[in-house]
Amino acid sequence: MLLQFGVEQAYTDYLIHLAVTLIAMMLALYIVFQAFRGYRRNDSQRILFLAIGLALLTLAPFALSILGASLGNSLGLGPRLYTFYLPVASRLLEICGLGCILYSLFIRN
């Protein structure tokens, strides 16, 4: 009985994590879409790099989180995936996103 409760709790925790992540991704996607619309309307490279930076800063780590959790569970990958590889990959995406945003602040049209 205790084992079954633990499995059910882990499944519930996973679904809650997935739902919260998907909500955050939808909000981020809306913001990135608005920035991309601004790029298309004004034909401004600054806004394009802002949109790319926002996508890398917000959407990419969430997608990586979902992908890592799905693959990690289905392939039976060890805890090092969750404690090292996914956090490092997420931070690298965030650094690239921040670099794009910083570049968008200094680029001249």
The other form holds:
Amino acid sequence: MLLQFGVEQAYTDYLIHLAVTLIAMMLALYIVFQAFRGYRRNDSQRILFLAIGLALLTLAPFALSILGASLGNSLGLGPRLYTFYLPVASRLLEICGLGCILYSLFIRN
Amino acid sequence: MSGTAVYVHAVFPAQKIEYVFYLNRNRPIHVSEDCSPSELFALLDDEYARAILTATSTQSMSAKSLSEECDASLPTVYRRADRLIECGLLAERTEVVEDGHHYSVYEAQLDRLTVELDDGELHVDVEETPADDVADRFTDMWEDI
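If the structure you just shared is the form predicted on its own, then what does the corresponding form predicted together with the partner chain look like?
Now the full complex is given, and it begins with the chain already shown.
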């Protein structure tokens, strides 16, 4: 009984995690999409790098966190996946994203 | 938009403008973008430039449709449009069509032009209208930083 409750709990946790991540991803996707359209319409390098930066900063870690939650056990990396690999990979993507945004600020048209 | 040019000339008759510019040769004047006040006034004095501004104020238009609308040759439209863009009165956007082709459209940026004479200095300020499309506003905002 206790075990079954634990499994159900984990399942709802996973669903809630998936739902909020999808909402955040949709909002991020919309903003990135508008920035990318701005690049297509205005031929502006600066907004292109902002779009790439925002994508790396938001979309990539979200995608990673969903992948980690759904494929985590089958990879066989154990708990280190959640305590080390995923956070570090997310952080590295965020660093790349921030680098893109910083670069975009320094481009002179 | 053509009314704006009339307003400028009515307030500053030719000799007065010359006087003011002379005064300002050694002083910093606030000019929008990379365009001097004399260039701006000369541009607004041009009937094709005004026609392009008025035509593109309601909807964005391609050079071809502008040339029909303003009864001007295509090279004339391109020359005026380039000068208007330099002065920050017009914006050029790329419209992407379904099949992957894209072409340029122009959209008026000018909302209001103010000329202020203050303590021997002439301030010409171009106020821009925010772009219609959210992607264009986003781009303008980010580029203004």
